[in-house]
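Take a look at this single chain, the form predicted alone, given in structure tokens.
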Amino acid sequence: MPRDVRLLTEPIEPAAEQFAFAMAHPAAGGIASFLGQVRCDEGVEALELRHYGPLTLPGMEALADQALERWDLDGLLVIHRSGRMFPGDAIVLVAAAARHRRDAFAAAEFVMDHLKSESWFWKRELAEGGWRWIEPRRQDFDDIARWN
């Protein structure tokens, strides 16, 4: 299957996922990946991601399909967590396999830029004993604008 898109509440095992993805695409000349994790700085004690179920996974699948249509990929992996996570926990893993590295890099970056600014997740951090909602930054919108 060219795409593997998952929404999980349990931990992501990045090394195992990346290894399995690479083994599933032996003809790829390159695999580019991005791993997002909960920061261990700024006093962050926990991160919580909530989402709207009827839209989240279908939206992630549609995003993966856009990447597959736009670049010549052998495969695409998109795994995103929801729920409560702690510093060092993996939040998101995106990997793209392609014959040529530029397609793999571009597709992975495209998916991450869209997940970061147009996703179906609400994010909040626990720091200094209190929760605060996190909004996309101006840079997130600038990043996604370059794909239009």
Contents of the next structure:
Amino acid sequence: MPRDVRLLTEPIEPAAEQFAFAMAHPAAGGIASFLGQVRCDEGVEALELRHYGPLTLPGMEALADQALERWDLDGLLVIHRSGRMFPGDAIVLVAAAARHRRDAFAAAEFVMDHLKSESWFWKRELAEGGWRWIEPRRQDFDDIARWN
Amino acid sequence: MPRDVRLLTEPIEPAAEQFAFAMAHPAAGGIASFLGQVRCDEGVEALELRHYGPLTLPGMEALADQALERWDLDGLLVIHRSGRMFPGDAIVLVAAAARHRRDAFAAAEFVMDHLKSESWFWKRELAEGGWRWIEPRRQDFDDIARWN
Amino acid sequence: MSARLVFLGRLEDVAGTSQLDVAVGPLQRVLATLDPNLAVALLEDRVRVALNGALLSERGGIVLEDGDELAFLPPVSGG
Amino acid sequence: MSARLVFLGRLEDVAGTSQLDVAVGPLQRVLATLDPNLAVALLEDRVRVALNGALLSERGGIVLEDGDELAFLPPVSGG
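Provide the structure of the form predicted in complex with the partner chain, given the form predicted alone shown above.
Time for the whole complex; same chain goes first.
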């Protein structure tokens, strides 16, 4: 199965996922992956991601299809959490298996950049006892512009 | 421990290493990693990497230090196999933990490009009953030129 | 006969709820029945709308029918 | 009194061994005692040398002393 895209409301287990993905793609020369996790600093006590059912997973699937069209991949894994998370919890895991290293890296980075700036998630953080919605960052738009 | 550089003559266990690395860097926002493995195709039955003790590991350590100087990293893992490997075996695992996604990706890719073209390993493949030494690939030099 | 408004992100805080059942009819008339602060927030340029799961390129002329779900989507901040 | 030559990569195939103990003395004299095919392969431009673990920028004037290890390093093809 070349494309595995999931939206989870339960914890991601990155090591188990990475192991299964590598097992599923023994013919690939390389696997590039990215694990995003809730930072343990800055006084953030919790983070919550909300998604909108009719749009969020379909959008992730369309993004994965774009990456599969653009690079020569043996497989692509995209797992994103929704719901409430705590410092150290995994938020997102992307892995791309390819014959050529450059393709694997580019596809993983492309998917991450687009997840960050274009996917249908809304984030709020709990700090100093209050929840605060996070606005998109300028850097995220700069990151995505690289792919045009 | 920000820098973990190892030359192994026994199998790399990528999932266990990635798990331990993520555990060791809970404050990092993201971890980019690359796993290179022996391809299961093209009739290659085995692959052997040779290293030269006085140069190979010191060279890997110097490379890791360059990456740590160049990007703002929380941690860097570089594990390379030496010895005889079979299809599906891990050859190399690189992981970079950073506050910013871009730094993690760039450092992992920088280390991979330099390991491929400048590190002190010699590779031969067993195919059709005979061992054949592999010459450096043109692509590897192109890859490394990007970082100058 | 009712339709549902869905509020994502900070719009949920403004509305005080994640969804609201409203009478059917033209969207403009529906918005006029809401708290003015909420109506203004929903009309912001950066807020996109999706009708029954399909993004709309513009929101002029929307008429809510029975069972419709209209989602208000502020700028995303995911991942 | 002997020094050791170490052959990496395909040079090991040419030499038929991964290392060879040789008499001490100027490298040129040592190479002259080897099989000519091996000597030619060792002298190729792309082959670098390391004396006791330190890469040399050139190999003119090397004199092997007792216990020295001189490694011949063809282009790498790692990873």
